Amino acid sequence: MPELPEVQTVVSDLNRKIKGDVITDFWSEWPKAINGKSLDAFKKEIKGRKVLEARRIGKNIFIDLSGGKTLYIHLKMTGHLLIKQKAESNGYFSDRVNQYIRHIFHIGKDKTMEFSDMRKFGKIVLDDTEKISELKEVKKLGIDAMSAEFTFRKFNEILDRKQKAVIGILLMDQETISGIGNIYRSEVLYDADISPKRKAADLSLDDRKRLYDSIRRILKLAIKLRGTSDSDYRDTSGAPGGFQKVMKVYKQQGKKCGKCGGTIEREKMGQRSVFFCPGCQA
């Protein structure tokens, strides 16, 4: 599933090439991933609206539209958005077919919007700017892992609050933290050198502060090199991120840590897997 730095690149890249654009028509093969409207009243309802800005909370896309609109985008598993251009000689789209677009948006006179969704999971929601945060997903969602108001202050309050959660499985709680996931746990634990068997409780002020900085560096190194690709994941492009080049212990069991030469190890956490080094992280 992308990951916060997969979505803000998306969501960048929205912004670079597509706002200040009109959506002109919507197509889908698949309108049962269009929540709380027929595929017609949806088509009806975003036709003509200007995209004004794209953001992001955690791992969720939003799209702010003229006429005080917002379309609400989660990828989930296997989705990404693909943005397209026509290409002047011929009209047809010259680059990057794909067999599971699912839905496209047409905007302005030669571009698309094209949603990607391999295993059908993605959700679409178009709702009233002023309401879309009241949404039931969307107000469970906790604090945005790289936000300014995610201070180290704050981070400590929910360490605090959640004395009894394994730090594992608490970074990848989203209504608690927002953004993190299966990859960047494994990466950011690994960076801190703390275990992700350790409860909040037993953390020292230092391991606190350190795994702070470590959020924050590793999700801004995965944000500059544009993502991790390590399955299904591209940008608006298609082209694939880099991260994946540089993890140190995500995918890596049975293979020797950089640091003290010992080796990797997988184990499940939260139905999911973490990788970590028994010998480094304490």
Contents of the next structure:
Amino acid sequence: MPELPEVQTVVSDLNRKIKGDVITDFWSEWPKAINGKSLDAFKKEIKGRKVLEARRIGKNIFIDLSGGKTLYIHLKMTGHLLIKQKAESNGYFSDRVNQYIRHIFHIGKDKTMEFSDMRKFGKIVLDDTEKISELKEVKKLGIDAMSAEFTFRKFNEILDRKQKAVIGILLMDQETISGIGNIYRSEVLYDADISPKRKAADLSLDDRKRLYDSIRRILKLAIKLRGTSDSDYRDTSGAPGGFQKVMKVYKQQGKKCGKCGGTIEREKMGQRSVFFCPGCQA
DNA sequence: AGTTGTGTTGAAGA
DNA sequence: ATCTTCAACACAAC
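Same protein, different form: I have the form predicted alone, so give me the form predicted in complex with the DNA.
Next comes the full complex, this chain leading.
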């Protein structure tokens, strides 16, 4: 489940591994993932373009290419990108989760970028850079949770604007703040000692400050640990991240809370599971 | 062996 | 406007 830290890891890897390289060919067994044009047209349009820079907003990946084009990729739930070099032996690539290769970008002389996506929810769009920014799903994205613009002041304004919103749901709303998904909303709220059920309007100034600090701290730590590989997510080498080793509440229901000794609970919020400690999180 | 849980997002329904 | 539910799809666990 690639959320902001996982996508950040991928984007950093791409800039390290394929920046400056030319895309020479493309193959797909699931052209339905390609939005807006046929497989043939896509192939023609991408061939020969150089990778200038990878970047992201929230969980959305943008790979800027030469000639004013941008490749927009959303990994959705089970997607991840693998960069392989020919004749390279890497034990990770044979893992089950890395076997669902739906699309292959041939890059340079001897590299590929392979899109593994078990559930085929992933999305690929290629268009003019400006047109990609104008896509409705891109345009409506809220402020990125790790961007410099996402200050406490801004966060406080959002909470004032969304008075009635339940905080556990609001944190995951990509149109408000982009980047936080189901894993990190639970971890962040636990870190801040705030119940997911609280309403935005009911959070005191002190609560808000703790929550903001927790968002930044947890995401930063998760980026440092190269994301969470609870199930499907892998980095571009096919290797798992490390955040699952330090997870405190996500999927920890029934276990003891490290802070108060109480029991971690799981509940449905929306139709997703939220995890929390009823003792610590008031 | 059928049912359920898994989570991101968009669309449809209320 | 805003909330809820479902559908996209595949597989593991029960």
